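A single chain, nothing else alongside it, follows as structure tokens in the form predicted on its own.
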Amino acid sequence: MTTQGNSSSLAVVTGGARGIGLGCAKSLVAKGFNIVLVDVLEDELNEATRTLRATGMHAESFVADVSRFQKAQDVVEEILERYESIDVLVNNAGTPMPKGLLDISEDEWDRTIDVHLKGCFNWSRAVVPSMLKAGSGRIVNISSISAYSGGVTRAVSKFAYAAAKAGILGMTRSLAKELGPSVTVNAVCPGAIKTELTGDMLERRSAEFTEGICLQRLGTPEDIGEVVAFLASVEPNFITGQAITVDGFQWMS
């Protein structure tokens, strides 16, 4: 594998456009990454990439949904024929669901799944071939510490969003084991983040929401970003199929 300071490193992070996404891909540029963004809000992406290519690395961007399978197998394809290999991929993309099971449809239950834990399916099937051909490669999927506590009340997001990112946790360390020793594959599961989606939700309840959170503060995509970072470039590495929380202590397990 390709590792800091090596400029022909590269690292896909879907639900790149904004937050968590954004955060990743700006600390993997910190790393020495070029970066390629995914996402369906084309005008925040064409941000986005033009935020990143300011720091002198190479980014582009791929308008999809990650919900599409063929799409996944498709835009990989493209990329794999500008570059000579994937190194990590950070399944980030999400959706939020705010409704509970009483008041939430089929159509928006799929949905929820299809984005979270579908799209991670179907990004890691479509890059995990020319990982295993390169012999080396790094899976980071965005979990949530609502696959421990569920959808509580307070939570942007409830059961559905949570039964996704459950089901991200036994994807990450199934595939752990069998795409190992090649390729490491690890989640981390962030907290109370202030994003575009939760900002004025959590600016609004900063206080209840900061009153068990042991640092006494909010999550910022950044945050998040240096921990999916580290698991990108560490070396040596001996850590994969981990759930790694970042919450400020928040959640106890």
Ligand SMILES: NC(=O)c1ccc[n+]([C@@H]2O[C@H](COP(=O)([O-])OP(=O)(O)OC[C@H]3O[C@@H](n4cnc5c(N)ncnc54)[C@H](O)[C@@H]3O)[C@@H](O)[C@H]2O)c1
The other form holds:
Amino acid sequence: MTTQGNSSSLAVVTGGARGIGLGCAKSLVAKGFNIVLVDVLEDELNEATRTLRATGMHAESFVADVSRFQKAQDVVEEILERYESIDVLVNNAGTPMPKGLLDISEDEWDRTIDVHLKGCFNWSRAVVPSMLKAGSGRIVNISSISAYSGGVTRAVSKFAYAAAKAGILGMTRSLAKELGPSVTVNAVCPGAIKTELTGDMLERRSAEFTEGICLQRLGTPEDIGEVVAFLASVEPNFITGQAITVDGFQWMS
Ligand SMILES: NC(=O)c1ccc[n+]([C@@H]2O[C@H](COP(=O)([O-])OP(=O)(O)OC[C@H]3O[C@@H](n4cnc5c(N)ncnc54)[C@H](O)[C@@H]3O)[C@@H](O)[C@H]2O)c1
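Compare with the form predicted on its own: the form predicted together with this ligand:
Then the entire complex follows, led off by the chain already shown.
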């Protein structure tokens, strides 16, 4: 792995068609990485890929549901037929789950865990063998401040989402121990970030949220992208197993 991406450095971003994932991809492209985006939204993927290619870097995309184990294996195999190695994996794909304990169905609970937590497992399992073979790699998992605070009442995501995000922190720390020294594994915990996922709710409660954030504004996908790109580069070579909160110091929940 090089300090910045070079012509052969590759980052894979799940849930990269829009929002925080696309913000991460833009920051990684700015650091010189080629990008593979993975998402379920085909039109948005195509648009995002065109945007990234306009920078002159190589970008391509795959339609895939991260909760599918075999699909991750198949896509990674296809990627590795074209690229030497996968240097960076950003496990970002996620969906909201606003239902509380008494309203959620078993299927909705399963789906929440499958997309957020199993999605991280599926893609890490598929990508890590090639990182170990190359002797280096960076994994960045997108968790949430709700892993600490619990699901945010009235917001887009309650206990099942928070449970999945807390699980991601446990996975991050364990995999950092298991995969070091070759591969670093860190997590980023965003606060209130304006994306499609939070759109309506943050739009309506923007003033209220902003008041509860030290830096007095909502976050942007680029705010998260910058930190992810830092963790994905080789300079922070003594940081692993960590969760970095990027929330402008939000005390409101
Ligand atoms: N926006 C926030 O305030 C906030 C805060 C904390 C954590 N997060 C986390 O950040 C990540 C990105 O969220 P966002 O705000 O950009 O949301 P978003 O809805 O804008 O983007 C999420 C992306 O993930 C994709 N996705 C969803 N399920 C998928 C699946 N099964 N397989 C593949 N792709 C799938 C979606 O199609 C979408 O493109 C999520 O993990 C989310 O939980 C967001």
